[in-house]
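First comes one chain, alone, set out as structure tokens in the form predicted on its own.
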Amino acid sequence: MIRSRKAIIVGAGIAGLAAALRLRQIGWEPMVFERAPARRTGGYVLHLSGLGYEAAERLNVLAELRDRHFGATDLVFVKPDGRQRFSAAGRDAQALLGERNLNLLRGDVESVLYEAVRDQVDIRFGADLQTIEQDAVGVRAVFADGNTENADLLVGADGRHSKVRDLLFGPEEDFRRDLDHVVAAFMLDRLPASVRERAFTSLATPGRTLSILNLDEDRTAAIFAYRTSDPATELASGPVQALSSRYGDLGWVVPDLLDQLRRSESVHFDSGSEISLGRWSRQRVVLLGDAAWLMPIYAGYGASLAIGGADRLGTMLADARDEIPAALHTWETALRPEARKRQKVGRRNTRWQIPSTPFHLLLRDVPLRIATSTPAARLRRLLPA
């Protein structure tokens, strides 16, 4: 009789519940361990594309995925006092992105996953994992309540802040690459009376933005980013504090964007960094997700990657037999390169998205009206797929 192999999955996000899906398809039993004690909800926007749209399918999580999408939204560019500067229809804006691409909040996507995960494997929250030991058979976790779990794989799902990396390769500091802004990002009570329903409306002056996202009455995200040359400082004095200060000097709804992130119980606030290592696996622990390859945020394809990679590496695994470390290692050459193209647009983007002077806004918006104008998108329908 041929023994089922064991995981050990410590990290319930995207990356984390999809690499137990995928594991859970091909015979294996994994196990997930959480050091929250619950499911984080909210959270910021993403598109799910190319690798991860193509490894939903395969998931079998593609439909409940639709079912999120919140579709085309208008696009609404305003001044600092809220009168509008220019506006896109969103079907205009969603032809830039094509058919195969789903707007999502990522706490959507995660209760996607754990719904369909979570009658078929052991998740447990609360969970803090204080130690890896691993020989050429096995890996041993031991967690801070002192249960010890072993399994013959260990895959560390646990986001930018990785406790799984810094027991393999060490401190964050050595391998995360500040890219000098910070980002939060929060679900609002209710939508300011001047914005737009069912719109993404931003506003940017040199340095900063800010962008407020409606999709219904119930679902509102506020999404600020501003630069800075020492994001340890904005971090460290929070965000209400570091928000206030950055945006205070402002009007429109700012006053009540900022009085609503006092009222909020759950802020995503984290400087703009991506994560670089020379490799993402050391014999059967490997990493996954953020916590291998962080993308900026601004490279959109950060959620595609965690499902797509969770997704090719379960299918490694189907065919590795006992050569678990070889491939781990053949994964990771086969991944790295999308990897490392996505940090690179997402550096990219980030220049874009948060303009420095008034000359780099108005390079960012000219051939943003342009091609998200009517006659370009009638042009792009016009064009073969």
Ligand SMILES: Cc1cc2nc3c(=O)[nH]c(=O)nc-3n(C[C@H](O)[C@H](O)[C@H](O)COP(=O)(O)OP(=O)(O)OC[C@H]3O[C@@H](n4cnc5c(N)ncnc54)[C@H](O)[C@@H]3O)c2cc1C
The other form holds:
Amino acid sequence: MIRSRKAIIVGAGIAGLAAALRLRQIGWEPMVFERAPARRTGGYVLHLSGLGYEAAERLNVLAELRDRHFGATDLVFVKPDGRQRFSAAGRDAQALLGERNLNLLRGDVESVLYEAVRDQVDIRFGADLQTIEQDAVGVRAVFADGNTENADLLVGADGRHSKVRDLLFGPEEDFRRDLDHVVAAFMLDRLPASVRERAFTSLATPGRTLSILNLDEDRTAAIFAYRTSDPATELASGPVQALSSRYGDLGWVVPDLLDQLRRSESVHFDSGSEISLGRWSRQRVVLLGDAAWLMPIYAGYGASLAIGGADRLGTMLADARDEIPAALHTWETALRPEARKRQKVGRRNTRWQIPSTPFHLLLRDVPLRIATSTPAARLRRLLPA
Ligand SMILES: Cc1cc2nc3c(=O)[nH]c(=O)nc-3n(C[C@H](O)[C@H](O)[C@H](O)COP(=O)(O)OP(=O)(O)OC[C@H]3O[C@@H](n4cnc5c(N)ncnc54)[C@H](O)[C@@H]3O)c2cc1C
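Provide the structure of the form predicted together with this ligand, given the form predicted on its own shown above.
Every chain and every other molecule in the complex is listed next, the one we just looked at coming first.
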């Protein structure tokens, strides 16, 4: 009788849960180990497209994700005092993106994957990976509580500050490229007065932006991004102090947002960076998602490639029989051009999304104004998708 193969997956984010689902599909026995004591919720807003959308279809979670898709929201660009500069109808913005993409909360993507996999896979919270050992026949992981697990494969899906990557290849600083900005994203407990409902409202001044996305009366997300040549110092001061000092001179709803930030239980506050590694695997250990190929957030593709990468990893392993290291090598060779391309797009978008001077701000707005102008929008509606 052929024994089913075991995988240890470190991290229950989008990459880890997608990998667990895919490995179950091909008959493996994955186990997921998550450091956090419980599941996260909320997070921030993301688009799912490309390989991620295709993989969601194959993983049979597209219908559930579609149910959480919050559709197209109007775009509103405002001046620092909140007066409108210009706006675009949500359906026109959506038409620019095409049909095969979804707007979702990160927490909703994780929930859908978690619900799909929870009855088939052992998922342990409060499990903090400490060490890995591997040889020609297997891999062993030791966790902080002393628990030891053995498997045929270990998937490091433990995010941008990956411990698995540290153990495999060395410290993050050796592979991280900072893109001279800092991002803070969190959920608001209420929509500030004077901000339009069901809209993506965006304010940009040279070197800093802030956006508020209202989905419904219970869900509003905020994202701040600003340029800095010293992200480490900004991060060390923490989100409240850093954002207060960078945005504190602005009026409109900014004091309200900073107030809500102080009360927020969960804030993503990190540098805008990317990770580039020469290899994503070593023998029986493979990195997946941000741990492997962290991309600029303005690539808008990290979650998509995490799901797409997990899907393709499963396909490769299903065909691999006993040649796991060779399958990992083939998988990463095929996926690497996509990751590189998306990182490049992300770097370019970052320059455009956080304009550094009034001139760059103007340059950013021209194509947006044209693309969303009434004649262009009408024409697009006449063309096939
Ligand atoms: C503001 C913002 C906007 C974004 N927008 C988009 C978008 O529009 N489209 C898109 O596709 N992507 C987007 N992304 C990127 C996307 O969210 C990420 O690429 C994706 O969520 C990464 O998932 P992951 O599972 O690789 O990592 P993570 O979500 O970081 O998950 C890693 C998990 O591993 C756990 N862990 C860490 N260390 C250990 C350890 N030692 N032991 C056990 N567990 C551990 C962590 O607790 C965590 O749960 C955006 C990101 C941000 C910040």
